[in-house]
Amino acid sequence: MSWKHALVTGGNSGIGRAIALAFANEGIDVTICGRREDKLAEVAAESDLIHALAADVTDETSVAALYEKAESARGPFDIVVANAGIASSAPAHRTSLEEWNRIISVNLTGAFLTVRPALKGMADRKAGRIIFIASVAGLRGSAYVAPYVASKHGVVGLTRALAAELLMTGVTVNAICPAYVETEMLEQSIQRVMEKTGRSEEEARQGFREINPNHRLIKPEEVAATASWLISDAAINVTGQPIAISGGS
């Protein structure tokens, strides 16, 4: 299959980042956008078939001028990647409700909104790829982050429910769940770690590693690697899947 536009949220940096420069490689023009304009137009300087734009995931008018603007200048997106995602750390009874829709808001509804407008188009053409990146807090508990492993299951029934919806027109829908991975949102994570415990970055780093089952962190190359083939040939028939990158169980 040849595509020649994909969309890529959370662009500016880590994943996003990677899977741009990795589409780019394989001749597709990639829009990216974010909020931060500046770490943008760094990406896009890497190569010439990415392009920056700013926008809002949580806010639909700003997701449709994204669309209209993108899709005018390049075609329509044959590929979506809906990367764009947050984090934060407190035990549940300490987690506000401001603080709970803001992480649903992005990780989840943001999600939604950057896919809905490319589905119409994708099933009438009969040919799509649909990529969230979810993580492997959509497969299993983990504690203290309550917002976020919820949002993140909720990306992956979205994911399991857009796959049965576009099982009969060509387009495959499908998740990506990473482990810890070497990013600009783990060395946030890091930094809370070193505030609230008085652990040194290196201790803190490793105790995100030791979290990993193999004890080693995942570079965002291997995500982008996975992004590569969910749009190759290869994986026509992988659809409605969460593909944990875990590093084991």
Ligand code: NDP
Second form
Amino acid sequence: MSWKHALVTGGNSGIGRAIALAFANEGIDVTICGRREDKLAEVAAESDLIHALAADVTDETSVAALYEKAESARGPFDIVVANAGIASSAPAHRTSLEEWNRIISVNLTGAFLTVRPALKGMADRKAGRIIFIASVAGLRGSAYVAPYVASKHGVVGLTRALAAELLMTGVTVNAICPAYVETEMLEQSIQRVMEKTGRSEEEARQGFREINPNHRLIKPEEVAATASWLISDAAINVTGQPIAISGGS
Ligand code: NDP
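Please give the other form, namely the form predicted in complex with the named molecule, since only the form predicted on its own has been shown so far.
Up next: the whole complex, starting with the chain shown before.
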């Protein structure tokens, strides 16, 4: 299938940037969004096929404006990657409702709002690819990150629900579930551990490395390679799957 236009939310950083560059390398126009315009411009400057539009995935109106601008310029999205996400950590009993809602609204509601406008058009055209960037936190529990784990389990559920709904349309819906990846999100987690435990940066980084089953941090490009496979013709029969990129189980 020769795809023409992809949306990658959170394409101005980390995993989203790597996926945008991988798709652009295949000749696909990629619209990236995020809230920080300077970071959007930096990534757009890396390829003529990457186009930046600021948008907040938690805001329905902002997502609608993004679709309107991007699709009127470059045609309907053939591929949507709901990648934007945030994390924080605290024991569940000290997690405020405000913090719970903040994480759920970006990671789960934001993922739903990101893909919803594409569903009908993809189904009518009988072609499309939807990819959620979930996490191994969508597959198993983990201490001190209750809203994050709940949001990512929700994303895996959403993947399965949409895959079932779109089964006969030729549109596939999958979730990529990485363990710790070397991005800004991991750097922020390292900072939190340093602040809370007094560990050095390298000690904190080593702690995260050792949580990954093979004691190796994942590179964003390794996640992007799976996204590239999911949009290939070879993956037409793969749908409704959470795919772990985790160095073991
Ligand atoms: P980064 O912090 O590098 O990137 C997060 C991206 O999300 C940024 O581009 C950010 O842009 C965007 N974003 C956050 N909130 C919003 C919002 N409200 N609207 C639009 N964009 C938003 O982290 P990663 O690349 O690591 O994270 C990408 C995804 O991968 C996330 O869903 C994360 O949960 C998941 N993941 C990450 C892992 C890791 O270890 N790094 C492991 C497993 C999964 P801006 O701030 O400009 O809005």
